[in-house]
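Single chain ahead, written as C-alpha cells, the form predicted alone.
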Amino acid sequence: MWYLCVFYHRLLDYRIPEFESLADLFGAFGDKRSSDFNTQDKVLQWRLPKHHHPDSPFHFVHLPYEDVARKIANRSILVKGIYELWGEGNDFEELEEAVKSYPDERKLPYLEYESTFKITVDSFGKVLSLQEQNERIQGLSYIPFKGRVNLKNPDHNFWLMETDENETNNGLPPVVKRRIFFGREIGVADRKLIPMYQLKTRNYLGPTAMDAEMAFLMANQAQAAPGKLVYDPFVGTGSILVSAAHFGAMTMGADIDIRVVRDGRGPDCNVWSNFKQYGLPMPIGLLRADNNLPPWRPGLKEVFDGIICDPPYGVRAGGRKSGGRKLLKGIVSPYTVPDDKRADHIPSTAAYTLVECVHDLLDLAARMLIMGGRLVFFYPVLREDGSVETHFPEHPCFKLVATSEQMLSSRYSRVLLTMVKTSLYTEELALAARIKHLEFRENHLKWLENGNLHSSVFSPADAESGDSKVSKESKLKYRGKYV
C-alpha cells in the first residue's frame, strides 16, 4: 500500500537510507534469514507528489503492511510521520473531491461513534495562525466524523498538511504549485531523544564525541536491535554505543588509548558513567585494542551483528597504531614490559594513515561480522571545483548499500557508508581485498597529493583561480540541509 511519508527538513541525504534500513529491519523485504544477499535487490518504491522537488519533505512510499510503517515512523530520527492518505489536491475543492472518493471501507472504521479523534493542521514553507487553522478544520465538515474530539489522547489522529507556493528564494525546495494533503496518522517520530541525549548534558565527553542525532542515525543504519551485538573499534567516549544500547543492542568497544577506556576523568566520569546516566545496559566489554593488531584469537569469526564507528582520519584527531616510530623502523627491538610497571604502562604508538585504517577496518568487519551484518562508518571527501571524490573503499565480502553525505565546509565533507556482508570470509577473498586495497591506496594518494588530509582540508583557497565561489555554490543549500 502507498503511504505519505513526511520527513524533517534536515540531513536530506540521510533520509531515505535510514528509512530503507529500518524497513529492512522490520521485515518489509521478507525473511532476511532466507534471503540471497548477493542477488536480492532490496529497494523500496518511492514517488513524489505533483510539482514537488526531490528535496521536498513529502514523499510517497510503498510498504507491505501498516505495522511496518508504524514501526519505522516510531523509531526513525528523520521521519516526521507516516500517514494513510485519504486525499490530496491543489486546492480545498480538489481535496474534498479526493477524500469523498476514497473507499468507505477504509474510512468508516475510524469515524465510529465510540471512537475519539483529533485533527492537526500543519504547513511547510509558511506559518498558519490559529484562526487559519480553525478555518481549515471547519472546512472538513464534509467528513462524517461521529466520535468525540479528544485533544490529549485520541484514538485516531488526522492531519491536514499543505505546502506554500514557494517561488522565492527562502531556503526551501521549490514548489511550483500549492499541494494539500489529508490523512490518518500511522506513526510519528520521537524527537525527544535528541534533547535527552544531547552532548552538552553528557557526563563524559571527548573532542571527537559523535553528535546524538548522527549517532542515532548510524545505529539505525546498522539496524541495532535487541539480541544483536554491536562493536565500535574506535569507541572513544562511547557516544555511538550509547545510541545502539538505547535501541536494545548489546555493545562492545575498543580504543588504542587505555586512558580513555579504563580511566576517563575519574570513577564517576568515564565511558561506563555515560551508560549509567541514561539507565542503559553496560557494554559487555571495553578493550584496549589496536585496529591494526586486533586482539581476537586465530579462527574466531562471525561474532558481531554490526560494526559502527567514526575512524580517525586526521582532521579532528589523527589515527594511531601500536609500535612507535623507532620500533616500526627497526631501530629498536620489541620489548617486554616489566611486571611492576604494567599497571601504569602506556604503550608507544605511531601514526596510522587513513588508508591503513580503512583496510584494517574492512578486514576486521569481513572476519567478525555475521552474514548480512552491517558495517557503518564515516569516510572523508574532499571537493575540488565543485566535484566530489568518489573513490570509496571496497571489499569483495561487502556490498555498498547506502552513501549519505554531510557537507562540513566548502572543501570538505564526510560520507556515511553502509555496507552489508554478502560473502563468507576466505583466504581467496582476503587476497582479492589486498589487491583492492592497493588500487584504493593509489587513488587515495592521488587525491591527497601531499598525503595529509588535515592540510588538504584547511589549506587556503587557490588565489590564482579567481573562482573561490565555485565550490560553495556547487550544490543547492536549503535551510537545514547540511546541519
Given for the second form:
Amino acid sequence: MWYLCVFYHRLLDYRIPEFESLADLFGAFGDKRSSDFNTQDKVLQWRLPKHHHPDSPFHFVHLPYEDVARKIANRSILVKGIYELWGEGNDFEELEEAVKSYPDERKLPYLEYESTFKITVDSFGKVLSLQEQNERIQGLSYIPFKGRVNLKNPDHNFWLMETDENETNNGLPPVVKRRIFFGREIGVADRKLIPMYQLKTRNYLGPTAMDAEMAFLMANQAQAAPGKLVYDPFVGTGSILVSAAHFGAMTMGADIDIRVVRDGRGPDCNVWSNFKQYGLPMPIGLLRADNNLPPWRPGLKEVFDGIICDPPYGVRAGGRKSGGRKLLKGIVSPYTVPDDKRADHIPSTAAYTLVECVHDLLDLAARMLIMGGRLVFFYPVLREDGSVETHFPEHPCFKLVATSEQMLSSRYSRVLLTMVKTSLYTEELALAARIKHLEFRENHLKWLENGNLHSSVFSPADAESGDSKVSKESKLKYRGKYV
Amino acid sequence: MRLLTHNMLSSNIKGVTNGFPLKIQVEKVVEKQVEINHDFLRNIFPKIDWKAFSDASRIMGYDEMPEEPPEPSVLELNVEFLGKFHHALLELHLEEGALLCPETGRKFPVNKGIPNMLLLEDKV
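Moving on from the form predicted alone, please list the structure of the form predicted in complex with its partner chain.
Entire complex below, previous chain first.
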C-alpha cells in the first residue's frame, strides 16, 4: 500500500537512506536470513506529489504492511510522520472530492461512535494562525466523524497538511505547488530523543564527539538493535556507541588514546559515565588498540553485526598509529625501553593518514562483520573543484548502499557511507582489495595524504579570485540539501 | 574486560605466531550485570574458541563452564546453561590485572577494565 511520508526538512540526503535501512530492519523486504545478499536491491518504491521537487518534505512510499510503517516512523529521526492518505488536492474543493471518493471501508472503522479522535493542522512554508486552523478543521465537516474529540490521548489522529506555493523567500524548493493532504496517522517520530541526548548536557565530551542527531542516524544506518554487537574502532568519548546502545545493541569500542578511553576527566566523567548518564547498558568491551595493528586473534571473523565510526581525517583531529615518526622512516632504529621504565611508558605514535586508515577499516570490516552486516562511516570530500563525480573507497566484499552528504563549510563536506557486506572474506579478496586500494590511492587520493585536507580546509581564501562578494549576493535563499 | 573480549584478542607482537590465548593474570574481578539476550548468545556461540573461554572462566573463579564445548542444541533446550554461559561470557569483568603473551610473556596491562593492547616501539 502507498503511504504519505512527511519528513523533517533537514539533512535531505539522509532521509531516504535512513527510511530504507529501517524498512530493511523491520522486514519490509522479507525475512533477512533467507535473502540473497548479492542480488537483492533493497530499495523501496517512492513517488512525489504532483509538481513537487525531490527536496520536498512530502513523499509517497510503498510499504507491505502498516506495522512496518509504524515501526519505521517511531524509530526514525528524520521522518515526521507516516499517514494513510485519505485525499489530496490543490485546493479544498479538490480535497473534499478526493476524501469523499476514498473507499468507505477504509474510512468508517476509524470514525465509529465509541472512538476518540483529534485533527491536527500542519503547514509547510507558512504559518497558520489558530483561527485559520480552526476554520480548516470546521471545513472538514463533510467527513462523518461520529466519535468524540480527545486532544490528549485520542484513538485516531488525523492530519490536515498543506504546503505553500514556492515564493521567493520562504526557503521552499523550486516547483512546489500548493497541495493539501488529509490522512490518518500511522506513526510519528520521537524527536524527544535529540534534546535528551544533546551534547551540551553530556558529561564527557571530546573535540570530535558526534552530535546526537547524527549519531542516531548512523545507528539507524547500521540497523543497531537488541541482540546485535556494534563496534567502533575510533570510540573516543563513545558518542556513536551511545546511540547504538539506546537502540538496544551491545557495544564494543577501541581507541589508541588511553587518556580518552580509560582516564576521561575524572571518576564520573569518562566513557563509562556517558552510558550511565542515560541509564544505558555499558559497552561490553573497551580496549586500547591500534587500528593499524589490530589485536584480533587469527581466524576470528564475522563477530560484529555493525561497525560504525567517524575516522580521524585530520581536520579536527588527526589519526595516530603505533610506532614513532622517526622509527617508521628508519631514522632511528627500534629501541628497547628499559625494564624499570616500562610500566608507565607511553609508546610513541606516528601520524596515520586517512588513506591508510580507510584501508585498514575496510579490511577490518570485511573480516569482522557478519554477512549482511553494515559498515557505516564518514568520509570527507572537498567541495572546491565542484566536481560532481566523487570516488569513494571500495572493497570487493562490500556493496555501497547509501551516500549522504552533509556540508560542513564552503570548502568541504562529509559523506556518510553505508556499506553492506555481500561476500565472504577470503585471502584472495583481501589481496584484490589491497591492489584496488593502491590504484585508488594513486588516482584520487593525493589530497588525502597527511595534512593536505587540513590545509585545503583552513588555508586562507585565494586573494585573486575576489568573487566572494558576488557569490554572497547571488546566494539563493533556497539552500537545497544543505539545510 | 569481559571474557568475550578476551576470546577475541591475541598478542600481535611481530614474529609471534601463536599469540592466542592470552594468559589472564587476575588482580580484581567484578561482576557487571548485563541483560541476557538469547539470540545474541546463540549467534556468538559458534564463534567462541571454547577451550580458551572455559579455561579463562576458571581463572576468573567461575567453575560452571565444561571443558569440552557443549552441543549447540544445548543452547536451544537448556535455559539454565544459557544463563551460565551468559554470566561467564558477559558478566565476569576483569577490572585490574594483565594479559600475558603465551609466547614471549609480554604483559598487556588491564586497568579500570580496559586492556592496553598497544605495543612498545621495539615490537611494532
